[in-house]
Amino acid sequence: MADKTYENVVIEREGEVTFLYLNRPEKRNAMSPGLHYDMQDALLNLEYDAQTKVLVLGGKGEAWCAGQDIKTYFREQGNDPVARRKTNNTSHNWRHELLTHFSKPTIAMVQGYCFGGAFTQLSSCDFAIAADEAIFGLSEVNWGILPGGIVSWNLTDMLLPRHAMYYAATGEPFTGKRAVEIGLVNESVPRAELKAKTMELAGKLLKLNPSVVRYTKEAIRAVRHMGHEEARDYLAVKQDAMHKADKEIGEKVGMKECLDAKSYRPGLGPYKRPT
């Protein structure tokens, strides 16, 4: 079955690694009305797409994602409050809730602008991997605003506060690289090795069983706002769920693997699921 097509929204395929672009070139991907109501719906239907077994959210053209396009949806729906509403609850919906919650991994592919609005669904997928060229960057505070939605609450999530002070108040822009030191994403590569990295990546999740990276990446999401004794109470429960839910897990295969078959050691290289 073809993919759906989208005036905003590009999906490409390489295999199970699902390319979801933001087609906005010509504006830098800032993110209009549409293109959010068109990322929401790609995003309900990837999320039960049998062969997306990894979610890639990338730029089309020299941005990643400019922030929230000023002019649609700032300027052109202040007169209209049930469409700015909409509007803002689409747009908080596939940037956090949709992404955050996404049952398979997702890397955030960043070759060039990402500022303002566009932490948000960084900091929302589970990886990044960033062009060293790219640029980022939260320039509210040049226009009189805050870092506004729940970008406040990405940076203090994501950075020491020293750091999300610090680039949230001079609105000074940083490089891939610069990004990575700071621990905004995961590694950063010359704009020429951007993709083959990030395919890289995806091929160390596809090898893994997909249930212990789904429960693994919700955990490490849910107990970092845990207090130590509530955090092991659900580790606890989450670990007894995963054993009920995968049959693998349940019949601990990945151990015999390890103790009897002696086919898989531990730091030399990824268990080889079964094929």
Contents of the next structure:
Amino acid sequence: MADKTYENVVIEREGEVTFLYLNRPEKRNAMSPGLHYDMQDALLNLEYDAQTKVLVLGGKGEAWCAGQDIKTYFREQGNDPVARRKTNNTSHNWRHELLTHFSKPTIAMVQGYCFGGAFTQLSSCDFAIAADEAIFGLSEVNWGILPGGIVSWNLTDMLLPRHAMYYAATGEPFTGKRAVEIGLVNESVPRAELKAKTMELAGKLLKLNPSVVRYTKEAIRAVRHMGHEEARDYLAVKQDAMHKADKEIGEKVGMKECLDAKSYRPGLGPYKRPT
Ligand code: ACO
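Swap state to the form predicted in complex with ligand ACO from the form predicted on its own:
To see the whole picture, the full complex is given below, headed by that same chain.
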């Protein structure tokens, strides 16, 4: 069945990898209210889409995302608290709730500008690969607001405190290469190689047991904010839940293939998944 079409976002597919692009290139993919509603709808649909095994979040044109739309999100809704609240909730819902809880691995593929509010969806993706040439910036300070929504939280969650403070308080832009150095993205490559590098990572993820990847990413996110005793308890219960959900019975297959068939070395790569 053909994918649903939207005014502000577009879906493209390469096999089991689904690309979801912000698509307002003439406005540098600034997030208007319409874009927020489109993204929420698209993510809800893709969450339950069986063909989507890895989700890539991209941006069409020169920008990945130039942050919230200063005109339509801030100014035009400034005197309409109900509309503002609705858009704000939708904006938070897709950028944080839907993305961080997305049941399939998510990769931010950042080819160009990434500013302000865009740091939330960047941080919510499980992985991020950037073009060396991409430009990141906490530009809020440049025009008179602080990194709101949950951007300040995203920054201190992702970066060492010195980096979070420096880039938030100065608004100084930085490149994809610098984003790797400060831990904001996994890797940066020349822009011409960005899609191939993203597909390479997607290919690695597709070779793995999807239930185990899902429970692992949920665990990594959850324990970050726990004490070790709580984490130990949580991980024991999570492990049990994963065994129940895992249709491939990965642990049994993995153990048998490793100990009996000696068909692979777990230290060097995954067992071959049954077709
Ligand atoms: N909100 C509203 N409109 C925007 C935004 C934005 N965040 N970013 C770009 N646009 C619009 C411009 O107003 C312009 O519209 P127009 O053609 O109708 O005049 C169009 O997109 C193209 O923008 P230019 O500035 O001409 O493009 P350029 O490539 O020269 O610069 C850049 C791109 C660097 C991204 C620049 O547009 C910019 O600084 N944008 C603001 C980025 C920002 O501060 N984002 C944070 C917003 S606050 C927040 O997210 C909480």
